[in-house]
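Just the one chain here, the form predicted on its own, laid out as structure tokens.
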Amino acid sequence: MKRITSKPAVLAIIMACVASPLSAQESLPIRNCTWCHGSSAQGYTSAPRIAGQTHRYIENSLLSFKSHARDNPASKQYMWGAAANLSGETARGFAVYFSELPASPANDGDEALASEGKSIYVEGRPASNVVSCIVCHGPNAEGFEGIPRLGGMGHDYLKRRLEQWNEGYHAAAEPMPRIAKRLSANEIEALASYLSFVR
């Protein structure tokens, strides 16, 4: 099956799915996303960058919000309602659209900790039984299929996600809850800082 890659074609799919009379530029569903994630989907402090994220991960995340598997406080407050009426086809349309937007790094971490964060990302922490992040997320933190892109994500968002796994949220997202529990607060800070600078 031929993959649809042009943005106009994807927008046409999205508009057909939601049966909205608005033009592609006035797409209410897209505006709903960009109100929180930014007009170019580069995110804000509390809302992650979704431009350039892997399409499978975006799709899976939307369906996880709908099923309430993503159960951290921000997901409950914002995304459960936003995803409540999404069909699988609409979730896929959003996912493809946002995955094809150009990503740019947040560059908002602590530069002094980036070197330590890179060491954790590349080498893991064998003494704590923490495997290298490269194994799943790739050498440039680009992600693959349902595994998210981490490169360039906002420091605060990445840090909070790791902390929340440690707190027991989204426990089904193995192996991340186990990994997060083995990272110290300083290691989480360093890792989130490093990843915010990755292009």
Contents of the next structure:
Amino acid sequence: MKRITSKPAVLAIIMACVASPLSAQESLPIRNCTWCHGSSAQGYTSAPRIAGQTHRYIENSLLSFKSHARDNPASKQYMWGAAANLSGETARGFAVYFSELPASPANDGDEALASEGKSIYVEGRPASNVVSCIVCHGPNAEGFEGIPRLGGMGHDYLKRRLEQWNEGYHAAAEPMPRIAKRLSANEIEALASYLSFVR
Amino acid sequence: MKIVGLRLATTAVFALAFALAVKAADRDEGGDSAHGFQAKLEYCKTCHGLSGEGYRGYFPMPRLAGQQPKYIENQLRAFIERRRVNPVMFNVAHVLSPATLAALSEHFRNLNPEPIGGGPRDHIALGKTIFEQGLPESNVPACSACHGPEAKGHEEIPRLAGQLFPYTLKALSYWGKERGVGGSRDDTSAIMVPTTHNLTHEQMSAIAAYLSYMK
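Alongside the form predicted on its own that was just displayed, please also present the structure of the form predicted together with its partner chain.
After this comes the whole thing, all chains and molecules, with the earlier chain placed first.
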């Protein structure tokens, strides 16, 4: 009798061992990320949406938190510790996992500024040497390789990132510090508003 | 006493004139002043690379380093006149004064960074053959005949050496749609139309790969 009952238990253990490598995500401590970034990774307060982000950008970001190259206050407070013991393999695993999740737009910018923001995004402001964003980030702000997706990110996050380059943070992220220093406060507000609505 | 007063007045006048000139230069967004030119140059390099080596964004931004000034000038005019269709570069070009344009193209001509490379290496040999000998059976002339044996270009004919792989591939693939638009007789880019029509995608990719590593 005892031998019979143990059979399903053994089988369950074997199944668990076979099943786990098939779904790589199960070996990743996803919850460590989603506590702050939201259970579907759509972002929550100061933690940005990471669902649907380009995987190379997520991986590079995690490594730049670990190396402290990314040094704005929220990074220092939360992400330096979170990434301190991250292996390259785990960083890549997180990056691929979150890049494949569906993303929905934050829609939390000022709608009245969206058309001005779009015009800056597409055309830049050549007369004041503001470059166009579309050439790197793409027609739908979808990102490209290591260049991040911006479409549908939260307004406050986008705004703070654009401001922080001018405050000297994350100086290694060429060419963004040089681009952002040309933007006025109104232009930053308009860009962040427009991008929050992009699908 | 009078002399001292006069001197002071003269100094004040000069100081005022200087201050006004500086203010005018700050406002000069076309970039003709030294200050405006530096800002405009930095603007170009933000996308085209700090040494003009090009940059791989969602759209590839071409290498300008070592480019023929006449080619740059002609292309910027082509954007303005809509002979070459590119919404971003139309906006960039139409605020440039002729003097700034000339100074910018002269600056880029003298830069010589290493090429970014990046084209598929297994295509290089075929690319070299097409570049040097053409494809007689498909009526494709050797690229070197016009662009020079080292692909450095000449006057309105562009330098191709070290150009970004995706940029060259895109240019060859969509030639008549982007360049030589409007059927203007002055537009020398029409020369390339029959050549690009006779190339297969694989041959275009091979040429672009070969050029991407060329110094």
